[in-house]
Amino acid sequence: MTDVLFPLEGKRIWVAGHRGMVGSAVVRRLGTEGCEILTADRESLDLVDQAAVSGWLQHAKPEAMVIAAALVGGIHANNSRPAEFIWNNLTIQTNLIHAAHEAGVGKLLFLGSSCIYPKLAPQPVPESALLGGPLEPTNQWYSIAKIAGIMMCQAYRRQYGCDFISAQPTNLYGPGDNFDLESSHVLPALLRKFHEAKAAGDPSVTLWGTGTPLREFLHVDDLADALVFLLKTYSGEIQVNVGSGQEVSIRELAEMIAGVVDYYPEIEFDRSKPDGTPRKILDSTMLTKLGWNNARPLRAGIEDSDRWYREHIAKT
């Protein structure tokens, strides 16, 4: 049994970004830990306002924090709005991490992204690959911001002794996902495309790129479970990879989604569009050795995401 270094029961824990997919999943998971969950919506706290963030933390006095607040999006969103992605993410995380130190927060978990790693990193990608080569050009601005967040946690740990840690999830999906075709990630975008093709009776569905890139996907509730595990059991400066260990090509993913939606159009590929990184799967050996390996099968996770889409998006 893994030793608990930071018990959560009875603690005041702030989940920054609680309305997002990851933040809401973390709130759901923390609901079973006997802790007091603190939240602040955008109307009451602007995370890009440094003075406001500092004042809120000094007043609320959380004992732990999870930073799930970020501006996120897929290849198109990152490539077309680079200034928004780097400025918003740098500003939000800088304000939160520094204010947490000033307020004496006992534990902080910063949520990074697997895109911090080089485009041609060794596969599966170990934590040691960080800063080992050029980034994927289409989302490098977001990646740089996330790398800065990891380095801030390391710096505040080294200089001030803050118990600030970071975790890097693989591609996420699940309840609360973004299904907008202009800004979503590949799995929710495909789920929506197949539903809309089914409703319209379209004979084909066109996807970006070649369909050959290999990806790993993790259900957001599984991520939340891993993050709570890390809050309780991990204290170190190395960022911890959080993946499912299940790898699939984009074509195979599309075919799996067709099966879940129960609609089988011709799958075509627009090769004029970018593929992104050719292969990306995280080496989650470190997390497994710490004692967590609870990711659900991809097909079961897609079925859960499909139910959420039909109940919350398709009906609107």
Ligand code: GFB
The other form holds:
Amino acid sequence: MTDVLFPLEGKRIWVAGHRGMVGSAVVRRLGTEGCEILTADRESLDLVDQAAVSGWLQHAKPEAMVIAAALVGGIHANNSRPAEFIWNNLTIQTNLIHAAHEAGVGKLLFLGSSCIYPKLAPQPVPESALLGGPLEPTNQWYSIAKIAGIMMCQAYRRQYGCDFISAQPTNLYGPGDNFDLESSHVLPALLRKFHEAKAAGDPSVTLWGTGTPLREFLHVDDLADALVFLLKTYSGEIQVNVGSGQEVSIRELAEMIAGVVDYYPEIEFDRSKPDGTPRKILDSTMLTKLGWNNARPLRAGIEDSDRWYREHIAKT
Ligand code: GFB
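Next up, can you give the form predicted in complex with this ligand of this protein, since the form predicted on its own came first?
Entire complex below, previous chain first.
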């Protein structure tokens, strides 16, 4: 049993970005911790407005915060909208971290991304690989912002003694995912493509790239469980990797999704689209040693995402 350093029961916790896939999963998971969850709608608080963020925090005075607010997207969105990705993410996280310090927030959890690591990092990627080499060009703008967020947490911890921590999730999927084919990540994109092909009776489905890149996938509710665990038990500078250990090639993922959707068209490849980084599986030994190792099997996770897609997206 891991020691609880920061009990959540009775605490006021702000989940910034509570409408997103990660934020809503964190809210669901915190629901069982006996804490008071604070949220702020986009209409009432614009996170890129520094004065507004500062004012909101001074007024609400949460005891803890989870920064799940970010502009996120798949490989094409990152590659084609670099300015939006770097500006929104740098601005939102800088406003939140600095204002949290000013408001005396006792614990803050910042979320990075597995793309913070060098393109050719050793695999599985340990936390120590940070800043060890050039980044993957398709998402370097987003990565630089996320790296800055991690280093801000470290800087505020060192200079002001703030208990600000960060975690690095691997590729995520689950309820509340983005299923827009232009801006989504691969897993929701393929669920949609296979369902639409099945409905139309199409003989083939087209994937981007070569299908050979390897990716590790984690269900967002498992991430939320790990984040709550880290909030309660972890206090340190190092950004803790949160992976599932389950790695598949994009082609294997497509075959697994074909099985879930129960439709088996030809799989074709559009090689004009980028592959991105060839492999990125996180070394989650640190998290396991801290005491969390609870990711569900990928097939079960995809079935859950598929259910959510059929209930929320396919019906509309
Ligand atoms: O999930 P994804 O967009 O992002 O793509 P990354 C993963 C792989 O799936 C790439 C291939 O090799 C894509 O070319 N792929 C095949 C597809 N078919 C499709 C498709 O229909 N849609 C999409 N989206 N991909 C992201 C970063 O990288 O990972 C973000 O861009 C973030 O910054 C995220 O870090 C975790 O895994 O390549």
